[in-house]
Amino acid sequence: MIELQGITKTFRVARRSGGMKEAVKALFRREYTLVQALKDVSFTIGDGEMVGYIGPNGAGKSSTIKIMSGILTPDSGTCVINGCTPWKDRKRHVKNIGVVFGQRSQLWWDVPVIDSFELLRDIYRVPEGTYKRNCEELCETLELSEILRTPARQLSLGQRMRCEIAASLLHDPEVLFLDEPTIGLDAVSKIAVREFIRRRNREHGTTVILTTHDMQDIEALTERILLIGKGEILLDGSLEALRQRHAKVRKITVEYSSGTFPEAAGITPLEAAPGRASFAVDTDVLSVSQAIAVLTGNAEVTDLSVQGASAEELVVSLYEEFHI
């Protein structure tokens, strides 16, 4: 279980106009701005749960997550993960986390990715039956076995992303967070990483906080969603009950062989072409099915789709409903 409560984080930010004249003088004196991160940030998540928290840069995603797993301490407010205050109990509280930073990473650099693997091993206390069953686990699923003895720097993007995910994994944490977990993969490494994240979930229980900017990788995992626009959160609900708030315009395609389409209130052609053409419907005017029977009554209709609004943009209505 992770309950956060009223966390509230300030960050002191220096500032200085630019020129030798302004860098002299700041060596003396500097001046500092207070930028407020997060402002009374509140939420529960259950054990076993797949969030997807979302928001523009700069919101405070990153910040939160840190604070949950114990990098930053909060001005203020409570968070309290499976028994564990993350700044309190470091120690106790990292043995139960995962975490992966899609710009950061968490092997080192110059030596074979197993050589890092043995070394999270010891700093995690591992047992050795374990650590052997993960890694043979995790090896198997995200196809590392012909990468371990390979420099993390010789690798590919998509090579390292699955490296991090299963060095995140190692010690069989209750708790999962990923910043940006799929940024720079093609389709095929960001399906077979959604794929792993689903299946971990189902297999082990365990919960997980994806933090992302891809929309795709928010509805190919999470049916909750925790919006946060300047420090606050500014929406708690299912992914589905955002399409039922949001989602009033559907999208029909036809393809017909012959035949004419009327004009219609709440229909609005959106593009024609021989043989097929497309039409927005405002749900609110019209339902889908009596905007289908209106398409289809003059024209011999060989094939149709409908379809809803994108996740990409539920969120841009989002945002521009809240101003972020």
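For the two forms, the rigid core is made up of the largest set of C-alpha atoms that agree within 1.5 Å on superposition. It should be emphasised that the depicted structure is a prediction, and the values quoted were computed from it without experimental measurement. Residue numbers count along the first chain shown, from 1. What changes on going to the form predicted together with the partner chain:
- Positional change of Val301 between the two forms reaches 2 Å or more at the C-alpha, relative to the superposed core.
- In the core-superposed comparison between the two forms, Gln36 has its Cα shifted by less than 2 Å.
- Once both forms are fitted on their rigid core, the CA atom of Asp47 lies less than 2 Å apart between the two forms.
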Contents of the next structure:
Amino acid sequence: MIELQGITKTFRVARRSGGMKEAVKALFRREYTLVQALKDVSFTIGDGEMVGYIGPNGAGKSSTIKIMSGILTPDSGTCVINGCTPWKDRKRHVKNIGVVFGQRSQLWWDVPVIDSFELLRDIYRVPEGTYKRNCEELCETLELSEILRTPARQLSLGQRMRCEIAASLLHDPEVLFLDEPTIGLDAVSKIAVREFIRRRNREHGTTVILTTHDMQDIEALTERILLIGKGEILLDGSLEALRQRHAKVRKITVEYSSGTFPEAAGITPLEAAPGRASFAVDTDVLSVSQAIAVLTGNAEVTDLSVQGASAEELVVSLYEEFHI
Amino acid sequence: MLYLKSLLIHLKGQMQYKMSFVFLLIGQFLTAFSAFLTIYVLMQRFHTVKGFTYPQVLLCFAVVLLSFSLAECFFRGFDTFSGIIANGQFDRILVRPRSAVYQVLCAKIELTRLGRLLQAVLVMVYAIPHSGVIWTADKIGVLVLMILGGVAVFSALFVLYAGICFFTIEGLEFMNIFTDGGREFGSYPISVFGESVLKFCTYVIPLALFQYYPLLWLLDMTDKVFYAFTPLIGALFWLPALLVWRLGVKNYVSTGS
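Output the form predicted together with the partner chain next; the form predicted on its own has already been displayed.
Zooming out: every chain and molecule, the one shown earlier first.
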């Protein structure tokens, strides 16, 4: 059980303009601006839930994860995760969590992966039996046996990410934080990682909190979305509910050989290229068939497709809605 | 033990780059050698410095170099702590269930520094019989105490440095005056530099406590017996260093995403 209540965090950021003169001035007196990274963030996540934590860059996602994993101390507010306050009972708390930072490795760079695993076993004081069982299971499900003896620096990004995830699960954590776990991975690796996370959640009941910019991650993994922008939680709901809310918009793409498209209420041009154009249709104003009639009335259309909003577009429209 | 396992990992890692390891080892040896050479040349000309003979200065040099290289070898994580903060490694450390000090200790073990250590041992081997000290058990004990006290003071300086890194990463070079500087001018008994430096190195940064005072006792230049135990007081320098470190961890703001 994860409960955050009124978490606030402010950072002091040094500020100066460019140029030599300013740089010299900054040596003696520095100006600071206070940046409020998190404003009164509250939410509750139950055991075994998978939650996608989304928001644009700099919205406060990483800060929240860092507070929940005991790295940062918030200015005010409470956070209780399975009975621990992360920044107060740090050592007890982190025994129960696994953290994967997509951009930072936790493996020892120059030694074979298996050595890193064994060192982690000692750091977390995992009993030998549990370690063996977990290691075997992880190696099998993440297909690591081939790469265990390779130094981490020689692994491809996809291989490394699989090792990172395994490394964060060796001690059977109840909560898993994934900070952009699929960043930079190819399609095959992405799908493998997603598949594994889903399986872990299903079979071990691990609570998963995932931040990502890849909406396919969210679509494939999570039912619940937390949207954060400018340090505030803007939305907390299921992907399905969001979709319903934005379902009134359809996208129509047409390919045409000649002709023009008249302007009409409820039809907004999105992109236009020679021979190809796309439009957003507001179904509150006119139906899809009406829109098609309008669009095909004056042009020689060769192909036409209608799409609902993808998760990607959903998020874009959310960001627009909240002006973040 | 976790520390030994980390040591093994570092050793394995450094062995991945064998040539680099060997060259660094030799390089470290040669740098230390230049310091030794300076003393040699100076002493050729002047024979004694403030009443200390050449082998006696060498003894002092060896103690300081030995304790510095031991501290640098095993506390390198604190010495390069700004890097550990900058590349996010400290975030990693905080999400693991062990004390942060212990993990930073394990994070970097620089075995190439053993080159310097070797040099110190060689100088020590020369100075011990030539210093004119009659080596009884208590004198040997005090020599060991000096070296351990030196390791404590230098490592505390590294921890202090790391603690300050939490507040500012810029302009920390001034700390090198005390670490690298301490090693360099610690080659001579501190009194050589005058009263005020000696006072500073007694009450502020306790370099003289493991070097000058016990050396006086070793060389029978004083009858104050407590001079033999001043390295123990020097080791207390860990307390303020740890305090700054603790404050720093509380104040920690991580970097980047």
